[in-house]
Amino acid sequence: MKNRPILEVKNLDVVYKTLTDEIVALKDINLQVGERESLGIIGESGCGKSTLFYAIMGYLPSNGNSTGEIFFKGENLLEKGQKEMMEYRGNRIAMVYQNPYSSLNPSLTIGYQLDEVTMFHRRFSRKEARKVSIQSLTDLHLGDAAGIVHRYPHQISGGMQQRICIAMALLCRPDLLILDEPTTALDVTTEAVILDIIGELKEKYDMSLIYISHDIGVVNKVSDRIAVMYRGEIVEKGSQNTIYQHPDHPYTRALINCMPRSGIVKEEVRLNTIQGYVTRRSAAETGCPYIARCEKKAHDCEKGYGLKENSPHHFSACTRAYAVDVPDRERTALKKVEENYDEEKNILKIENLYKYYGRQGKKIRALDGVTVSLDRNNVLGVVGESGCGKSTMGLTVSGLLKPTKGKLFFDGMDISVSWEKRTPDTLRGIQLIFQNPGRSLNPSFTIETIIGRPMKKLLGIKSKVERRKRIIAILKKVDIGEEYLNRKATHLSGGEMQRVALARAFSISPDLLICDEPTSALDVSVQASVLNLLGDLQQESGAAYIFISHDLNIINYFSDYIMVMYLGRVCEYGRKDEVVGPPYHPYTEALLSAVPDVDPSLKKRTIRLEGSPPNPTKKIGGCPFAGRCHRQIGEICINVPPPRVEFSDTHFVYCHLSKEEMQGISS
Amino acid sequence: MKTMFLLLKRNPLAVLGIVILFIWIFAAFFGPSFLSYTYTEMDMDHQMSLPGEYNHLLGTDALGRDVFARIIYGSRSILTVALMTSLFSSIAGILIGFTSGYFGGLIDMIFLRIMDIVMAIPPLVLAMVVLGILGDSTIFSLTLIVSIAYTPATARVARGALLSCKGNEYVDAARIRNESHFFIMFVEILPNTIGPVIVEITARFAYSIMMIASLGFLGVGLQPPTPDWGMMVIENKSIIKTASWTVLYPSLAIASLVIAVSLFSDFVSKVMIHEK
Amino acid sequence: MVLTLAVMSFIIFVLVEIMPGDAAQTVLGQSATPESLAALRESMGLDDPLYIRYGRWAGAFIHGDLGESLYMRGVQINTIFWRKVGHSVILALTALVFYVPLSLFFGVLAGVKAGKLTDSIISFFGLATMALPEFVSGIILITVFAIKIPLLPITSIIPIGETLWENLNILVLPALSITFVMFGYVSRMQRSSMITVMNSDYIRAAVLKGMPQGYVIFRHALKNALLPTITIIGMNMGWLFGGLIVVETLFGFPGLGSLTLSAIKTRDVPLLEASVLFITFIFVISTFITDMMYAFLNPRIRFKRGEV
C-alpha cells in the first residue's frame, strides 16, 4: 500500500440464485487499491473475476446479490442507487473490457461515442466534447483521430478498437480503471503495443489501476502487486515477485508450474497438472475452496484457513505451498532425449503448397508457397498471428480442404487431394485435433459412439464387443473411467473433452497427428494436463505432431521444430533451440519480444510493430512483413521476393538482411 | 425433469394451454358420445334458440343445429388437419432445407431462389387460390395444400438449424473419416437441431390451425355438412345481430383452441432455450 | 426481383389456367350450344397453345391492359380493380397508423421490463392476439363495438353512391381487427430483439460509461434494436396491402382481398389472375424495399469494411 486506498472492498459475497440451486461467485473478498497503485488480479475462467468488478460497478444481472461493503473514496458504493452510481461509472470508476468490437455500439460514430461521455459528466458542448475526444485519441498513438471520430466501429481493427475503448475510459481522467482482460482477443503483438500504452498512461495520468488477467505474464507487464482469486476467493496477495518466487498457497504455486514459459521445455521437465478442474461453488459449502483439488492437503490443514498477513504485505490463505510433509511430485522429463533416432523416418512432405480462397479477383492468399518437411516423432511447431495461414495449412494436410497449387506427400503418397479422394488407410494415418472440443464432439452422442464410430469406419472392426474392449483400454489412456462410457459429451468439463477427442483419434493410431491450438479454449491448469498427455502419447505411437499455436510460449516447451508463418509465407523454420534464439527474422525476434512473461525478473524490450498485416487479397511483390518491420532496409523489401538465408543444414530465414546482420541481432 | 416441473411451476400460463389443449384434444376423441345431438340433427322447433334453453348448451342456429355439438364435433378436423399439416411440413422442410444448406453452392442457390418464389405468394392465398381451383376440399387436398403452403417456412428454419450445426467441427471431423452425407445430415447433425425443429413445429401446429380455420371462413375448407368452425362463422355472421352465440362461440373455441396451442409453443421454445 | 416476377406471373397464369371449367362455359351458361362455344372459345383465343395466351396475356398486362371480366361481362376489369385496391390501400394505412406505434412502443416496454409483470402482460396479450385469426379478433371486436355497445357499423360496405371518404368510421373495426394480430407479431419481434440488444455487450458498456437509463435505450439500444422490427414490418406490408382477404370478407370491406375471393368464387379468370399477380407484385417490392432500408439503416452494411 503506497498511501490510502482508493478502493476498499470489505467483506463482500455475491450469491447467484439459479432455477435449482444458489451459487456463490465470490466468498469474502478484501482488497484495497491505494492511490496510483496498480493491482492485478489472476484467476482460472469461473473463479470470479469479473463478476468482482461489476459487483464494484454496481452492475450485477438481477438474480444476483452481493453483501459486504465497497468503499471508492470513503463512500460505500453498495449503498449507491442506479442514479447516484451513475456519477461514478465512466466518471471516477472506468472499465475496459475484453472484447471491443462487441463493446463499441455498431451503428454510431466512434466520435459520437466518445463526445457523450464529456458531455454527460463535464456538461461539455459537443464542440469542447470532440476536442478532448480527438486529443485523448491522439494521446493513445492513434494517427489521423480527426478522421476515426468519423468512422464506425466495423471499419476499423480490433487493435485499434481497444485503443479507442481505453481512450473513452479515459475521457474524464477517472481515478481508478478497471481492465477486464482487455488484450485476450488480442494477438500477441498488438497486446504488446496496448500493454505499453497502458503502463505509459498510468504514469502520465496519475491513476489507480486494476488489470484482470488469466495470464500472469500479461498481468507482471502492468501491475507490481497481484491477487491471485480461486473459486470465488482471494487465496494470496503480494508483490509480482513474490507471488513468482515464494508462493505460500498452493494453488499458487501449481497455478505458475502449470504454465509453459521461457526456459521450460519437455526434454527437461514435465508441466505440473491440477487434478480435476474449477467447480461451481454451492452456499452449503465451507472451508478450504481448493482443497479437492490440493496435492499438499493434510487432515488437519483446514483448521487455520483464511487471509492472513504471513509477512509483510504478503497474505495468504494457507501457506503449505512448499509443505514438507507432503512431498512434492517428481519432475520428470516429458520426452525421453534417448529415444533410439535411428527409426526417424520422413511421414510428411509439403512441396510449394497454395491454397487460395474466394472467387477471382477477390482472391484471399491463405497460403502462399510453403515448403516444410515432417519426420516420424518429430514436433513441427507452427506459429504466428491470426490471419497467417497456420490453420488452413493445417486443415489441408488434414484433406478438409484441397490445395489450390503445390504437392502433398504422406508417407511417400501423393495425398494432394481433398478427403472424398483419399484411402481409408491415410484417412486413419492423419487425424486432427480441434481448438474446441465442445464443437468436435457430437453433443448427442455418448462417448462410446464417438470413439467407436472411427473405429468400425476406418478400422472396419466389425464386433461392438471388439471395439468396447479397445475404447476402454484408450479411455484408460487419456486417464478417463469406464463408467464414462454412455455419458454424452456434453456432460463433461473440457479437458475431458478433449481428453476424449485425443482417444477419439489415438483409437486408430495416427501416423500423423494435426492438433489446432489444443489447448487455447482450456483453462491454463487444465491445458498442462493435455500437453503432457499429447507428449506420453506420442512416445508411447511414434506419430508425428504438427503442432499449431499462437502462443510462442506453448510452441517453445512442446516442439522439436518450429515454422514462424506470416500472411501465408513461411519466415523462419528451424530446430526449437535454433528459432528461439538469434540469429532470427525480424518477425521471430518482435514475436519473442512481445510474449509475456511469467517470471517477472526477466524484463525485456519490447518492438513496438505497427498497423495491422496486409491485405491478403493483395499480390505482394516482396516480403510480407515489409510494411511493419523494424528492420526494413528501403525498397527491395518492398518490390523483392526475399532470400533463403541458411543458417544450418536445419535453420533458414527468409529475409533481405544478410547473414551478418541478422547473426548481429542479439537477444 | 425437476426443471421442467420449476419452469412450469413459473409459467402458469404454459399450464393453462396445456390443460386447454388437453381438453380440446379429450373433446376430439370422446366429445361425441356424451352428446345428445349430432351435428346434423335440426331442431325444427328450437332455431336460433338462446344458449341454454331446449337443453342446447351453446344454444341452436338457423337451421336448428345444435352449436355445442357442432364445436365438438368441428374439433376432429381442425385437430387432425393441423397435427397432420404440422407434421407434413416439417418432415419436408427438415429434407428440403437441409439437402439445401448442407451442399450449398449451386443446389442452395436455386432451393432458395424457388423458396422465395413461393413465399412471395402469401400462405393463404396460395392456399385459397389452389383449393378453390380443386374444388370441393376434403381432408386429404386440406392437409395437402396446407403443408404446401408452410413448406417453404419450416424448409428455412430447417436450413438455418442445420447451418449453425454446420460450422461445429464434430462435422468436419465425419468428414474426414468418409461418412456419407445421409449420414452426416441425419445421424450426426439432425439431432442437434432438434430444438429449434420441434419449436418449430408446435408453432406451424399454431399456425396450422390459424390458416385452416381462415380457410373454413373463406368458404374454401371442409365442405359442408363436416362441421368446420370457421364455416360455421361465416355461415351466420348474417345474423350476428340477432343470434350472435351462433358466431361468437365458434370464434371463442378457435381463440382457446390457438392460444392454447401457442401457449404451449412459447414454453417448448422456453424450455429449448433452457436447455442450452 | 424482375425474374422472380415473371417466373410468379406465369406459374399463376398456369395455376389459373388450369383451373376445372371451361370460361366459354362460365360466360354462356349452361344452356350453350356446343356451336356457339365452339365459336367463342375461338373468339377468346382460347384454343391457343398455352404459351402464347401466356404471352398475350403477360404482354396486355405490361401495357396496363388487365383484360375483361369474365363474370362481369364487358366490364373492363381496370375500371373496378384500381378502386378496390385504393381502398385496400386506405385500409392498410389506416391499420399502419394504428399498429406501428403501438406495437413498438409496447414491445420496447415488455423488453425493457423484460421479466417483470409488465413484460408478462403485454407478452401474454402479444401472444393471444398474434395467435387469432383475423376474423376471431373481427368477430369479437364486432361483438362488443357494435353489437354490445353499438357504436360502429357491423360491415363496412359502402353504400351505392357514396365513396369512402364519407365512410371513414368503417375503417376502424377491420383496422382494428388487424392491429390485433399485427400488434402481437410485432410487439414480440421488437421485445426479443430489445432484450438482445440490451444484454450486448455495448449497453453494458454505455451504462457502465455512467450515461442514464433512458439515454440508452433511446440513443444506444433502439437504433439496433428497430433494425430486425422493421424488417418483419416491412415482409408484412405485403400482406396488409393485398392480403386482407379474411378482415375484408368478415367486413364486407370492398377492397382487393374481397375481391379475389369472389373472382375464385366466379371462377373470373382474368380478374383473378390480375388480383393474384398484383397481391404477387407488392409482396415481392415490399420485401425489396424492405431490404434496402435495412441496409440504409445499417451502417455495416452501408459502409463497407474499410482498415484505416
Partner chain sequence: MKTMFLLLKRNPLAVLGIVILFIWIFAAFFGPSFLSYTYTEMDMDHQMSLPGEYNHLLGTDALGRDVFARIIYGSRSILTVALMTSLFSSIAGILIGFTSGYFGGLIDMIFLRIMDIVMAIPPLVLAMVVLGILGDSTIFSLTLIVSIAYTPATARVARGALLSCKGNEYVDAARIRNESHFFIMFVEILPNTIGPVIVEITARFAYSIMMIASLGFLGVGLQPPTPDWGMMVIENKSIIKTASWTVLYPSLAIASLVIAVSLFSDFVSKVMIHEK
Contents of the next structure:
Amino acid sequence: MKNRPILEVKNLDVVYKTLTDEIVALKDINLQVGERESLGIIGESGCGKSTLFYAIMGYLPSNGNSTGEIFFKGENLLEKGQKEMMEYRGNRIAMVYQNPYSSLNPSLTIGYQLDEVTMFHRRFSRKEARKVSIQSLTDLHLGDAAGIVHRYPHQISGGMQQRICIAMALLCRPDLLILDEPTTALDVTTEAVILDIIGELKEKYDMSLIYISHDIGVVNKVSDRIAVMYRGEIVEKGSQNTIYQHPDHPYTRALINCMPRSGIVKEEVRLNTIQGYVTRRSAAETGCPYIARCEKKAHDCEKGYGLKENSPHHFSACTRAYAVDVPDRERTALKKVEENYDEEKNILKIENLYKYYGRQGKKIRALDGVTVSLDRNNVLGVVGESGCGKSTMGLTVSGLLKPTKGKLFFDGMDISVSWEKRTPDTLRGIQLIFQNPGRSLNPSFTIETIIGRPMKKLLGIKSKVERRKRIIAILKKVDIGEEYLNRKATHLSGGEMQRVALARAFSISPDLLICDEPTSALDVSVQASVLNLLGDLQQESGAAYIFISHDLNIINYFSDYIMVMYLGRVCEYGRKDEVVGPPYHPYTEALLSAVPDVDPSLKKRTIRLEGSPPNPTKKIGGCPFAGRCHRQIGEICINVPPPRVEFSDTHFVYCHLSKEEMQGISS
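Moving on from the form predicted together with its partner chain, please list the structure of the form predicted on its own.
Just this one chain is shown here; partners and other molecules are left out.
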C-alpha cells in the first residue's frame, strides 16, 4: 500500500448472542485502507461484508458484541461512546446503502433532506446549506439541480435517487466513503455513470473508498485492491489484477468462474457453481470456513490454514486454488439440443404490438410497435434500460396485460386477449417467472401447495397422492429435496425461492417460459446455478424462453437471439454473435461499453449516456434515442423515423446511420 493507512482494522471479532447460542459474524479481521485508496470487498450474502462496516460505524444491534481494534486516523473507534461517534458518522466517515428507497424519507423534499446534513454537521445556515446541496447535485451530474431539490423521492428515478444518496454522503467531505452495493438494482448504463462519478469524486475530494459487492466486475471498476470474505473471515486480498489472474484461494477462483463474462457462452462452457450455501458459524468452530464446500480440499489441507503473504502484497489463507492432486471439474457445454421437430418450429409471433397505460388524458406508450418471433427450444434475450418496455412485453405475452393494438400468436393461435379469455391449454403453455420470488410466492402456503395448485387447476390432477409424486420429482430436478414440501416461502433463501418458482413453472410442462430478470437479486454463485438449471430444463422439455435482463453478460451467455429495446421500440435484433459485435446500433454500443468486466485488464471506454429518455406520453416523430445518441447525424434523427437496416436474414437495426458507418463501430 503506497499511502499511510486512514483505516486499520486489527483482530476484529463480532459475535451475536441469541437465545440458544452465539453466532460468529466476523472472526479475526485484519485490513487497511490507505489515503486516497479504494478497497473492494467481495463475497456471497451472509459472508459478513455489511456487518464489518456496521461495526466500523458503530451500528451493531444490541445483541452484537465487537472486540479488537478499529483505528481511524489513529483513533480507536471501538473505544468511542455513541455521543463521540456522532462526530465521525456522516461527517468523517459516510456510508451509502444498497436501497435508496429506504434511505430517503418519502415525506420530505430532496432539498430538505440534503440541507439538514450540513446544517447538523457543519452548522450551516439554511441558505448556505441549500447552496451546497445544489452544488453537490451538480457534482453528481444531475441536470436541473435547482429543480430537483423541490421534488420528493417518488418523483425521480432509482438512478437519480442513488446519486442523491451519494450526494448526501459527500456533503461533509468525508475522509472515507463506504458504499454497500449501491448499484445492484440499477441499469447497466446508470451503474456505469455512478461508478464513473464515484471515481471522479474520489480524486476531486481526495477520499478513500470501500466498495462492497458480490460482483467482482463492478468492484474492478472502482477498486485498487480487493479483499475476499467468506463466513466472516478475509480469505484472500491483493490487487485486482492478482486476484483475477492468480487467485490462490479456491473460493476466490470459484466466484470468478461463476460469472458470465466476455467470450463465455453456453455453447462452450457450463457455468461453475459452488455446492451448498453459506452457513452460520458457531463460536466453537475452528479451521477453514470453506472446507465443507471446497472442491479442492485434501485430508491434510487444514494443517497449514491461515492468512499468509504468499507473494508481495498478496495474502491468502489457502493456496489450493489450482491444486493438481484434486482434478478440476470437467467444464461441459450448456447448449440447446438440435431441433428435430416435424411440426412448425415457431412458437410465438408478435406483430406490431402496442401497449398504452392511462385511459384519460396522457397515455404512456410502454410498447410502441414491437414485432418479433421466437422458435421452439430457443432463448430470446430482451435487454434495455428500465422503462424500455421489457417487462410490459413479457406481461402482455403472458396475458396479465391486454394489448392496446397488435397481434400475438402462440403456436399458431391468436392470443391477443387477457388471460381470462385464454384457453386452459394456452394458460398452461405460457408461464412467467418474476424478478422477486419473495413477492410471487404466497407466504401463507407450503411449497407443496404452491407447486400443486397449477397442477390441479390446469392439468386437472385431482389426486393429492399423484400431485405429491410429481412435485417431489420436479423438486429433485431443481436440486431441492422432499423435506421442503411442508416449508413456507418465508423460510427459504433467495436462491431456494427462485428454484421453487422454477419448479412451479415447469410442473405443468410449459412451451414458453417468460423469465423477468430472474437472477438480478441473486449472488453470483446462485445466479450460475439458476442459469444452469434453466438450460437443463430446456434441454429436457424443448421449451422456448423470453429472458429479460439489463445484464448483457448474462444475455450474451444464455440467449440464442437478442432484442435491444429503447422506449417501447426495437433498436436492434439478431443472433447473439451478431448483436454483441459490430455493426450495431449506437444504443447497443453504449450498453456494451457500460458492462463491467470480470477481467480488469480489459479496459474499454464507457459511453456515458447523458439525460433521460424522452417523455413516454408524447408521440416521437424520429428516433426515440436521438436526444441521447453520441452518433446523432442531425435533424433527420429527431424528425424522421429511422429505417430498418438489414445486415443478414436474422440481423436488423433501426437507425439513420449507413451500413458503412455502423460497420465502422468497434468496441
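Note that the coordinates shown come from a computational prediction; the quantities given were computed from them, not determined experimentally. Positions refer to the first chain, counted from 1. Just so we're on the same page, rigid core means the largest C-alpha set that superposes within 1.5 Å between forms.
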query: Q498 C-alpha shift between the two forms of 2 Å or more, rigid core reference; finding: no
query: C-alpha of V465 off by 2 Å or more between the two forms on rigid core; finding: no
query: Core-aligned C-alpha movement of D560 between the two forms reaching 2 Å; finding: no
